[in-house]
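Single chain ahead, by itself, as structure tokens, in the form predicted alone.
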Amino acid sequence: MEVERVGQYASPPSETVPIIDLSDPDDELVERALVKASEEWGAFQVVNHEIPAEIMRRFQDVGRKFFELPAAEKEAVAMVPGSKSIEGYDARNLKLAKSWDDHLLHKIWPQSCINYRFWPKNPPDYREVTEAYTRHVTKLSEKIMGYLSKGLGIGREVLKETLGGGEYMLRINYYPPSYDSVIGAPAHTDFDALALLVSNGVAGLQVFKDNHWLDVEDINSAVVVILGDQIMRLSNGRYKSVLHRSIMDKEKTRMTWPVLIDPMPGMVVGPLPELIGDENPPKFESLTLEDYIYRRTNMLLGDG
């Protein structure tokens, strides 16, 4: 497999992507600074986002150690082979993947779609953990969606309705240590609405803006939240789905967990009505998740 390496594109050293307070008492600020960020880059980093560092702290340990297990009881929770579910351990295959991670992938939120087939039972406290970090990534999600509707000028809980509470799913990434700058993800926008992610510190994760790779700082206890292309759908391209890519380190090993947010299955997603209009005609398709998927995989989409 040929390997994908960092292209020529620089970072510049003065852009950075926003990081944005939300225990700012301004409220108005806060939400200018959110709609400012994903019109212009589609990411931004939250601090002060009132999830407990001592659960971030724990819900990170309990996927590192996951990692750590032999291969055999890894693959105790491996997806299944056939099926059409992407839930479960995938170990990379350099053959073939596409991308150079190791990752194990299941539902979290909310319960009613959760299948705890492929949740680890070993460290014992992964569940434990995984639902306590569940219950405040969600709140912290919601609140971000409801300054992302009043920045459109309608109601706090419009994106959220509309996503039909949404349906969250978690990505554990791990990139060993490569011995070149190895591309670990290839670039990409994500199919869903929104991705609130968490990493071990070991930087690696860039966006594209202005025709350069730019670099997202490290910050010790941010949330980087990405938009993906459903937000960008609803607001009619106001706001941006932004690609973006992983880098692996060359002596560390880099871990993300990634928290997924898509529309509920079956539910729409189009531009709202209240934002489009005889001088603003839609610029997407109404589609559901799993339709988009399949038209934008096939190249059927009539977005334009």
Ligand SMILES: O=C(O)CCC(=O)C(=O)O
The other form holds:
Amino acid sequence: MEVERVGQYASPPSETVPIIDLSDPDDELVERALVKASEEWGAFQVVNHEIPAEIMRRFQDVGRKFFELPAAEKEAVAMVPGSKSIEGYDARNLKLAKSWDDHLLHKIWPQSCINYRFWPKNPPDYREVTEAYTRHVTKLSEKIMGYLSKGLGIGREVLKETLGGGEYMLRINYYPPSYDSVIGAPAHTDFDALALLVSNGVAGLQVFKDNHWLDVEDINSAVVVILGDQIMRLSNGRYKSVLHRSIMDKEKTRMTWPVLIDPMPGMVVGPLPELIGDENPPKFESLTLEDYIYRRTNMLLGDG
Ligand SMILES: O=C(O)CCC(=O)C(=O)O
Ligand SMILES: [Fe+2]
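Moving from the form predicted alone to the form predicted in complex with the named molecule:
First the chain shown before, then all remaining chains and molecules of the complex.
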């Protein structure tokens, strides 16, 4: 199969994804930095985000242990062939996504959407640890959505409410070493509203800006925030949905844990009425996520 390689792109300028310190007591400054990064980049990193280091360590540990199990044990939570659901473990999804990673995907919040059938039973503390991480990551995401909402000149809670509170899905990506700088995850924007991603300390994520691919610096304990298509559509294009990809390391296994936040099923998402007027016509159609994905994968969208 043909694979994409890094070398075919020009070397990038020395710009880097903005890093935002959430412990800064000047709330307005934090909001402005976050909004600027969302408008110009569609991505940023947050530090001092209040997810305890010990919870982060244990969360990554159970994920790593799962991926180190023999294949047959991982298959216990495999995706169901022919099912519409995308949850479960999937090895090297080359045919569908041209992606070089193994991954595990399952919903984590709200409780009503969880199907524990896709949560590993091994290691035994996987569930407890993942639930603890979920409590913190949902809090962080609500904080970020609050800033993004206020930055649009609307109430802090509006974005969250428009997503129906949001449905959270954990994806664990496992990229084995590759000697040849192969693209692990091909260039894409996320269908979701928002992704909060942590890594095992092996760099590889890149974002596209001003015609260049730029490395996202791997900062210990930072959370990378990637804005997706739904936030772009809700904000009527004011916030960017960032094009990104990931490179496999030559020697080390790279793992990432994006938590993807979607509108709840059935929620219709389009430009917020508060942002639309004679001067600002809607740039996007209002659609449920399901219809949006269907249209995008079948290239039926008249906008964007
Ligand atoms: O693993 C990465 O660095 C990026 C993964 C990603 O973009 C995704 O899972 O949507
Ligand atoms: Fe992505």
